[in-house]
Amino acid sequence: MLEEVRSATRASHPRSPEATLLGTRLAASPFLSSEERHALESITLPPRSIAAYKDLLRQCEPAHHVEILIEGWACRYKTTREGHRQIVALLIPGDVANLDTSLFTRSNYSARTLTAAKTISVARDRISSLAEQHIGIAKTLAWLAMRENAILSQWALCLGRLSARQRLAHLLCELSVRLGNAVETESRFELPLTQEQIADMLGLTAVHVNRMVQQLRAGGLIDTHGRAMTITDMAALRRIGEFDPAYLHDQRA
């Protein structure tokens, strides 16, 4: 149903001006030429605007675009048999939301907005197309599959060893660092997320997320203003979180 209105949505509406991936991680990679930045560009389909806890995509239904977040947060999520969530990976404005459905019809998690959100997309088979015909944009697709893993792999790290106090110091330095405010004394960013949504990324309930927000803040780590958050000692809080940003492979960093 997601792709049949998809579809004939934008089967009448050619590609358009605004659909660009500038900003975006694709546009990002070392590994592109103008050229191939260009053919990119010529596949991709006009932005789309979704609102908040919409769908993008469902587990094991098939997937005919890769589709780019341009504005607001999403996440990818699984649930089990009981219908508890899990979200396995947190998307952020220039963040691919499917990267795997370049090779893959099915995808094994489902894509959230979790936000009011603008989504740009590919065709999956026009991408694999250009990936074969392009050497820098296979390298592109390859090198932001390397990044997702290494991330995942971190967070499944953060689940398995670190305590509910240093998960959440991690997650914040994390959030911190790919939002572009990679520093070591004082970070602010908009945090958009509600305390049931970090709980689910953490494998922890919503009143222990709250009570180590509070804990941070009582410890004079951070502040929060409604969405704002505010680091105010960001050398200690990824000491407690043992955050080292080098599997972010983000130069910012």
Contents of the next structure:
Protein chains: 2
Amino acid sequence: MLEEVRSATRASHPRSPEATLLGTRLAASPFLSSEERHALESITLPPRSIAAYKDLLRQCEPAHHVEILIEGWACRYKTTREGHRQIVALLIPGDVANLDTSLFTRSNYSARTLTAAKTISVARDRISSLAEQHIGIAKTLAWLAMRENAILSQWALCLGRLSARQRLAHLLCELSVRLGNAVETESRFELPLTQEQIADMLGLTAVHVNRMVQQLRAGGLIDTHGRAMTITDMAALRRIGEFDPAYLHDQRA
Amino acid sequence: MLEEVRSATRASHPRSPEATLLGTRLAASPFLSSEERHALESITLPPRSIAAYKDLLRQCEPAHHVEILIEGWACRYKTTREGHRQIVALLIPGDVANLDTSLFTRSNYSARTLTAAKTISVARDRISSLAEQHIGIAKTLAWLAMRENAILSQWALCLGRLSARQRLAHLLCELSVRLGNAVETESRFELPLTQEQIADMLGLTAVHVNRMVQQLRAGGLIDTHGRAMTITDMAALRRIGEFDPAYLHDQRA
DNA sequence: CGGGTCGTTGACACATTTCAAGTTTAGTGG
DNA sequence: CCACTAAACTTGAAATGTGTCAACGACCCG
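Show the same protein again, this time as the form predicted in complex with another copy of the chain rather than the form predicted alone.
Time for the whole complex; same chain goes first.
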């Protein structure tokens, strides 16, 4: 597969290590000195390509590495005994898949790719001991965890108190911002998710997500062609989803 | 009111500062040296009594203090435009109310007491600069945030994929563990929450919570007399709520 | 060309909400 | 200690949002 070949090439000819973490949430930390940035780069392992629908991490299995997504999409999820899945975090390029395993030995969620993806990783022991020596790194871990907290709190509000239509609108708005789209009346991006995966984020059924997508489409709010998602009336979609980007702590929005 | 008097006394005759943070989640951190513990104690402000249903923190207003609950119950919550409330965290004695404002300037939730309560607090600037000097404190912030994350992820699973009955069972099990009750077949604790507040945690209606409480009662799983909650069949309640205490990272459970 | 995944549609079931009483409980003042 | 009030809990009937089941169509990839 093409992905495999490309990563093999990169592994044998590693780029300047400075570039590896670039564009990553870790690197976006306001708390890192350049020395600390270098320390982090130095313990980062080379990129690894992973096919779609592969587990990065399984609930309750000890995790020895912290994985950072640099290409493709992934998610954290949990399942009920009857096999229903709830996605508890959507991971896009730059996101850290299993931040908490830097301090805890085992996670209480699984993580898997949703598309073909590429990750870099850091050994658990090494980031943990690095956080022991560098204040900025420890503070960065706290900062990342608190942002995830803010997103999870917002999801709780959506899951508990918004209608299916509102939840979908909210998710699309969140994605638009997180993918770095400007806050215009129109926004276009690739949405490589099946309606079933969207359902697993919103706590709904694939069938019902389908109906809601059609409803938004019929209302002239969004437009879809294959994986291409266009938000044609951002203001209205935000109003419906009660979306306020403040919780993302993103300057752009 | 009795509470007021007691706190005034304590404020004018401060106890040994070592005792203030005792029993608090902050103090439970495995990352604090005794020096760091003292540093934290030294910046802790004296206890303050607060009546029930008072806001500790309002969404989007800048927070200058990190508040730690030492008596009574409180919650973090968010509301929709139509006024529906979702509680995103239940705070019991020892919990930190607004951890994230130690690094972010404003929170994206409100916090309020659910009963008469007592808090101690730490100035935002002081804990932030303390985290600048002491690795253990920075690491503790990360550790606390990650535990909150684990709880929120679990709540997302409950809100998205469990039935009303399951969610209630799960909440009662979580409370039993968090309140430090042993894991026996029977557990008894004070539950100073109205059914409406429970509904706001579970993303349900007070009326429906009432029906589910009755259902659990009729099934011989729980027993309530006023504020006294008794779980009479813990094993069965755990099975129903699909409760596994691992996500609480609590040694007792 | 064929097979499987994903999207779409319709009819129906059901969990939960809504609305609108009633009853109990707890708190307060006389 | 009782009377009064408001808040909390309880109950029932009807409305509704979302789930379930089952089928069909479109598209992609080998």
